[in-house]
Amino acid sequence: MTLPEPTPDISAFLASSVHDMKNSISILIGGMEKILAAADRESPEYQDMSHMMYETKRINGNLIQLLTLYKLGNHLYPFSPEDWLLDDFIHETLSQQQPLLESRGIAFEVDCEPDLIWPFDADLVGGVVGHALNNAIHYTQNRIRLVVRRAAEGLELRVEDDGRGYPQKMLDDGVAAMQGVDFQGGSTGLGLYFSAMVARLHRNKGKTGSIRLENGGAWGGGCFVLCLP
């Protein structure tokens, strides 16, 4: 009796191909750093070698996003909140963003309480930031705002644009616009998704992280808020 072969375990292979593309992606990503850097900003080339990085950024965000997801779904990710002076934190996340922001002329302010202290998991944390500061670069006219700030529910960062701001369904929805692919709106879902997942990793005192949308802010634009407890 000849026994069936073992069914291969696909997601295996996704995972291992997505960390690879991922690899390649970061490489690209730094190769383009430095031709912005020494290209003609008046050039046409330039402004197309910019939009280039944002597409290739946002596609490593999206590798790096599902692979998170892949090792947390089957507890491969050494979840480890550590306490964060904010202020390194941000210098952190923003050097990966400056270059995009430079090349687009977008000006960026931050407003962070001095010497802030928080815990939590600073490489998920840095993802979902990222994720909402290249979501705020697409839409915005010209303006991008960090702020950092204690509140009611925990620690809250805001990352808010100027643009015309999230559509009234996507407020609405709320967190059923969280869950997943949405087909009629030709949204993949999966950087609120992944962001809604951080956020609940984070618990502390009974309390849960939260992210939610607004419209709205210090220029009446999209406004991404995380909570951590």
Contents of the next structure:
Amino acid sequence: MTLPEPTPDISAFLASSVHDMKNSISILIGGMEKILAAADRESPEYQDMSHMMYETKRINGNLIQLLTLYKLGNHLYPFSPEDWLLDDFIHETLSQQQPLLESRGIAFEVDCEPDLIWPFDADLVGGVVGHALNNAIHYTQNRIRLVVRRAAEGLELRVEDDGRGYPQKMLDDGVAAMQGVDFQGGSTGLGLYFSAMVARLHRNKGKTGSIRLENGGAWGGGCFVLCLP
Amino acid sequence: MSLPQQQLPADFGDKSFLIIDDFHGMRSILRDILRSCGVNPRNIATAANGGEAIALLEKNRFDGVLCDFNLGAGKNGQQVLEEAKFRSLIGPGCAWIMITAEKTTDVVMGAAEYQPDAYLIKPITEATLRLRLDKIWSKKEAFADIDRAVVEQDFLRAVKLCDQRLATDRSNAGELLRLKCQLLLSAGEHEQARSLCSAILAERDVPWAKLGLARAQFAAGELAEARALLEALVAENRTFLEAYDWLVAVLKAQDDLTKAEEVLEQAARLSPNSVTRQKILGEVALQLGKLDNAEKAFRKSVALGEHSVLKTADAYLGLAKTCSAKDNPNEALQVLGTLTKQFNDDEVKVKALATEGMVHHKAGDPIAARKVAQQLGEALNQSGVRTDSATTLEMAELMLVTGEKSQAVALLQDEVRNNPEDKTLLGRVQQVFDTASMGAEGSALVEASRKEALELMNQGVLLVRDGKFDEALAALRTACERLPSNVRVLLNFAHLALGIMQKTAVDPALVDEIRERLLTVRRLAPGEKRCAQLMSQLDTLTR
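For comparison with the form predicted alone, please write out the form predicted together with the partner chain.
First the chain shown before, then all remaining chains and molecules of the complex.
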């Protein structure tokens, strides 16, 4: 008689492996930054290297999202909304994307109400905006714009590009329908799922945060919108 | 706004740094980043573990520390930070950045006073580090005068400085309000804290303001309201550990230990590495008679304390008591032996003896118990150490069961004299007498000591009324010596001495004496309003 195999707690293994992978990726990214900083910008190696950096950062972003979702699900994520001067926050978030934007020759604009202060969890919201920017970098022709302003629902952060925009079906179905996995299309739904979760965590006076997708903005391309109450 | 490349980068050319990371690869990456930030490589020190880090911190003053949370075996990053702060190895201007692979409760949730200035999640880039350091240093500069007032223990001056800064500094407003709220609560100005929090909450749901409101309610004795608010707060903010700790305090005040244990268990699951929380959990479980839970929590606290400067003798004492309650006196004695080897301190020695005597008594060895009780009596007389009320009552119990009646009576009378107005404590003292079948004799003794203390306290007041200030001061000084833990006597002394100095001249020796007495009050009764007011007056007089 054979004993049944014990069922491992896959989610705990996933979480600990992801944690471990993150350490390796940190070393990778650190090394690449050093090489990129020293490389000749006109060389083909620079382009290859910057593409590698883009992919590595994408992996890192996904791992962070996976880990965060795991922690949130187990109530182990220390959600910590704090007052942020939006100028500072955007500065910091953009600094992560700056080398990539530059290496791809993408023009970037920021339109942020000056002296705007809002409370939110900067690590989570930074992850959401970073993901949206990464997407925009992928779909844009050559321009991206970040708009931060006070709106009726609260603070509005918009990432706009000048690409073809989202397919009509995606807009019609709304955010709720976009969380399935689509391996063919290369979309795991993780980013949107994560973004929606982060938005919902932010609450104030009975209102919760939200995300939505639009076509339009300054150049008629795709817009990702995050609202925080 | 300007884009990153247009912003003038901050220059860190004159700053010194310590990098703490167990991976060589990470250390060299961080070193490269600091170099690109303009830091002179000669001013960058590195450590591969907690021990090396502490040795470097002992020898140098760093402007910034980049510390990985996970340092392999030995101390973790949080424990290094705790030791550095506890032993003042870093100055108030030092920016401590904790680097973690991920954000998780067991990393982030230390005690509030041992928080780093920022947590950064790997990978660290030059731009992020530059921005963060810049932000931390400019905030430290903005808060420097407030920090100084806090270090000098003048909470009310710190509140005033917060108000001044709030009038102009909008970007730090949230942080200033939070700090002001904490300062008001520490100064015993609970009603001011209450209105501050209520005003904030009318605008927005801010968790710390809810906690502040609950603390104000707790201080005002509104236990049911405070409990309801804190329960809602932890339900909405499942990882807000400070709220759990205050909820436990309220539940203990309500004598609902069952619920307190439950809440502590939840908090300990979120943040399993807190030496202090595990110790409190053990104490509550022991009081409830849940010996297995108590043992587990005390053992955990002792183990966590191995690398921590926050390790506490109480965890060992609790573990010894638990072993004794589980009829395992040998292990209890062994734990006490380890305790006295670990802590070289008169108070710990006395507490350990009190526990040791009870272990022998419970194990049915009256001869050993009596011998320890006598040792304890000698130790008390020699060291003149003052213990907290709970320990004093324990010592008196031991003296009574071992026949050292006169020692017991002296301890209990002393306790009554120092707290003649604390009805709960008087009740407990009476209980100790009752248990020893000394009910009637005990209540006469309690009453006599209470009267004696009140007379001593009134003497000074009467002399003041008659305008005999110098005699009053001498009388109150005598009262302070006789009743060294009597909060009201200590405060009256400080009040009178300050009044005299305000009319005549500042006497440095008297200033020191007042400060020392007020610091005793702060230790005995944190959040005592009169103490904060007198501290502020003293500060104004001597600045």
